[in-house]
Amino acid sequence: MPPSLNVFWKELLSFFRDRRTVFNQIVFPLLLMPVFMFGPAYLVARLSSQAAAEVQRVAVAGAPNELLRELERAGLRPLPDPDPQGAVREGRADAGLRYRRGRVEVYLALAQGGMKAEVLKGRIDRALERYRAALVARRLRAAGLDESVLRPFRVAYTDVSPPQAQGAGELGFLVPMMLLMFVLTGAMPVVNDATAGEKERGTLEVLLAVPASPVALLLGKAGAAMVAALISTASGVGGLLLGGWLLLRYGGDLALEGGGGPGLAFHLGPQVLAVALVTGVLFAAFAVGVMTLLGIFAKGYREAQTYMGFLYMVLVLPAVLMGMASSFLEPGPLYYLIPVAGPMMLLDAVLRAKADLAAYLLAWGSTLAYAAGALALAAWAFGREEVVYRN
């Protein structure tokens, strides 16, 4: 068996022998992602629904009976009070409303009430809008006019995005960022153990004494790190898809766009998954090359972890910022040549059905070139004694 394969199996077996690492890199993402990505949003949606169903108290002063009836229709309980503002401050009411001389003043503890106060504000707004519409209709009829004069046309919105873009939903932007983070977190423990870890244990010198070139040894270590990164990424993306399926299956209208909920669920077609696979492999090769270079230069495991943490911040933060601004960007060809950002922008373009052949070639070709360069630098460093033995 070639020396590179021997080293590959050695590092991969070390990875799978550590049960904590296997759980953290494979099992934990699959179990955690549905809860982490969909649990908070699902909980917020449920709490919003419960708040909307709750009968809340509104201290009212000077409001006509018709407005009081609209407040009751909105699920609110109007309570007569000469000082509605004081009632809210003292906790006697959830909101206050004063009606005088054609002016409505609403009192809410928005800074203290948080989301519940926002839900209450929306209910009061709807009640006031219905009361305003009734007043306008009555005055129009008194003037001999029809209500339709205020609605000369109707507006209908139709989403003409391709089915692939619609299937991505509001959470499609998470896929590039999750791919990036899981590749990095999956490769880090293997790279650290295979480089700085072996330095501390004193086994790296023994490994370098075998009749094999440093390049072959490095390729074996890098290959094991790539496999670990891809397994961790597959587990994380699988957990993301599992969460979307569970929400569609059990979440009801909370998972649907336009269904009164936040539009949490999404599904990815085979084209997106295929592009994500190729992009993940190329990015994993680049990330492993950079990490291996840093791990070889590190004097020990702790120093390597410091380098990896800094690398994680350098790579992830720009990707997160770009993901947040992706809908405002129209990337040109040169954007796809940017390390890390290029493949992330390609995935985003594929999710939005905007990717063309040039985007694929530039993003994948540049990432492959960066990966080859990073691995070449790591191989060069691995063959220099002043670097390998600098601890």
The other form holds:
Amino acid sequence: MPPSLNVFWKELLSFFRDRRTVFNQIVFPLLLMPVFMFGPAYLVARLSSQAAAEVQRVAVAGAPNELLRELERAGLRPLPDPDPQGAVREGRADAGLRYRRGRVEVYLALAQGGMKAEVLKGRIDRALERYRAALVARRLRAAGLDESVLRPFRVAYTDVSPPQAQGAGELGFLVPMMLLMFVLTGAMPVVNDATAGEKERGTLEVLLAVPASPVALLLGKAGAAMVAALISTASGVGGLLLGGWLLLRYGGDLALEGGGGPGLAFHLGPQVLAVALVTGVLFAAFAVGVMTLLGIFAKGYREAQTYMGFLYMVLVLPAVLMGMASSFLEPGPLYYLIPVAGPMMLLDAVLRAKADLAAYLLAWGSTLAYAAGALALAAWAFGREEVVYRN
Amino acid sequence: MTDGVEVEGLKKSYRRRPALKGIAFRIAPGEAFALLGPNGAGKTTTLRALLGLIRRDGGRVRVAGLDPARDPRGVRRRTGYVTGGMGLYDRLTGAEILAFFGRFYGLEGAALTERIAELDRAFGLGEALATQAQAMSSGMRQKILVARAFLHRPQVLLLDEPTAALDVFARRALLDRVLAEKAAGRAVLYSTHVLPEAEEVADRVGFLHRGRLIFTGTPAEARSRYRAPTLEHAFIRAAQEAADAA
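For comparison with the form predicted alone, would you give the structure of this protein in the form predicted in complex with the partner chain?
To see the whole picture, the full complex is given below, headed by that same chain.
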């Protein structure tokens, strides 16, 4: 068996036997992502429907009977009160409304009421709009005009973006960021154990004393870390897809933007998944290369964790900002050459069905080059006694 | 001499701080040479230079007839190395650790299984073979560490503080094994700061003090030259003389 393959199997065997790491890297994302996606959405929907079912009290002063009827139609209970503002403050009513000489003042505890206050505001707005429309219609008729004079044309919106972009949903921009983070968090424990962990345990010197080149040993370690990172990423993406499916299946309006819900569900087509796989592999190679370099340089496990945590911030923060900015900006071709951000923007562009050949070539080509550079640096460091015996 | 160890004028510095200042010694097949010195004397540096794990700054080194600077993998194929640490791969069993290292020396399949069985008989590995390292006692760990160095039937044994973490039983077993390997014709370099051990296993000793080999000879010659009742006393007097001369 070639030395690199021998090391590769050993590292993977150690990884799969570490129950805590396996749970954190594989089981946890698969279970946690659906909970994160479905749980809050379900909670929001439930609270929202509870608030909708509740008849809320509105303290009213000076309102005409027609407006009182519209308030009742909107699911509100008007209560005559000479001081509507005081009624809200003192808790006698959920909202207050004063109608005085063509001016309506509405009193709400918006900062304290949260979702319930928002629902209440929506109902009052609806009642006032209906009352306003009725008044306008009457006045138009009195002037001999038809209501249609106010609506010279109707507006109909149709989403013509490709099904792939529509499927990404409102939170589709999260997918590239998630993918990147899954790769980093998946690779980190394996790289740490295979580099700084070997130093700390005192096994590195014995391993280096075998008749194999340091490059072969390093490639075996890097390969195992890449596989672990990709398994962890697949688990995380699987969790996202499972969460999306649960929302579509059981979430009702929650799943779909424009259906009254927050549009949390997304489904990724085969093309997006294929691009995600290639991008994930290349990014994993780059991340493993950088982490291996840091792990070899570190004197021990803790020092390596510090470097890698810092690396996480250095890499992820700009990438997250770039990912968010890409919704508003049209990134030029050179943006795809930025390490970490390039692959993220490519995935984002693919999700929006905007990626062209140049984007693929630049993002994948540059990531491959950075990965090769990082692994070459790590291999160089692994053969340097000043680095290996730094402690 | 092609199967043993030859060192002439070996020099090594770390960031201009000399660790070895031109040491020289020879070990013939079937001979055990004990490299003695306190922590920081340069013992581990010497062993690393013999394996080609670090670059030497000067001098000539041959291990099993090969120069470790030119053919480090050739040297490592012919050398068994035991460090003083007790580090093993925690989630691998003893058998898996031996198999992992055996594959680097071309041992596969039935040959590997048979060799591990031989080492089991020779070292009494027993339940250590089926136990993950994280659950092994220090005695079990040391047996696996030592057995690992013998997997490929090396011509030369380099032992760096091999009893550092051993209890009395494991230490006795290891010393007996070294004596047996010496009798089987292997060249043994035994690095330690536990001088009574060296007196027991070594045919010749070398006193390493601040990167210089200040004495080489048999334990009896050391006691005689420094008029000391034990090797330990001889070493202390040699170190004092060297310090006074400096």
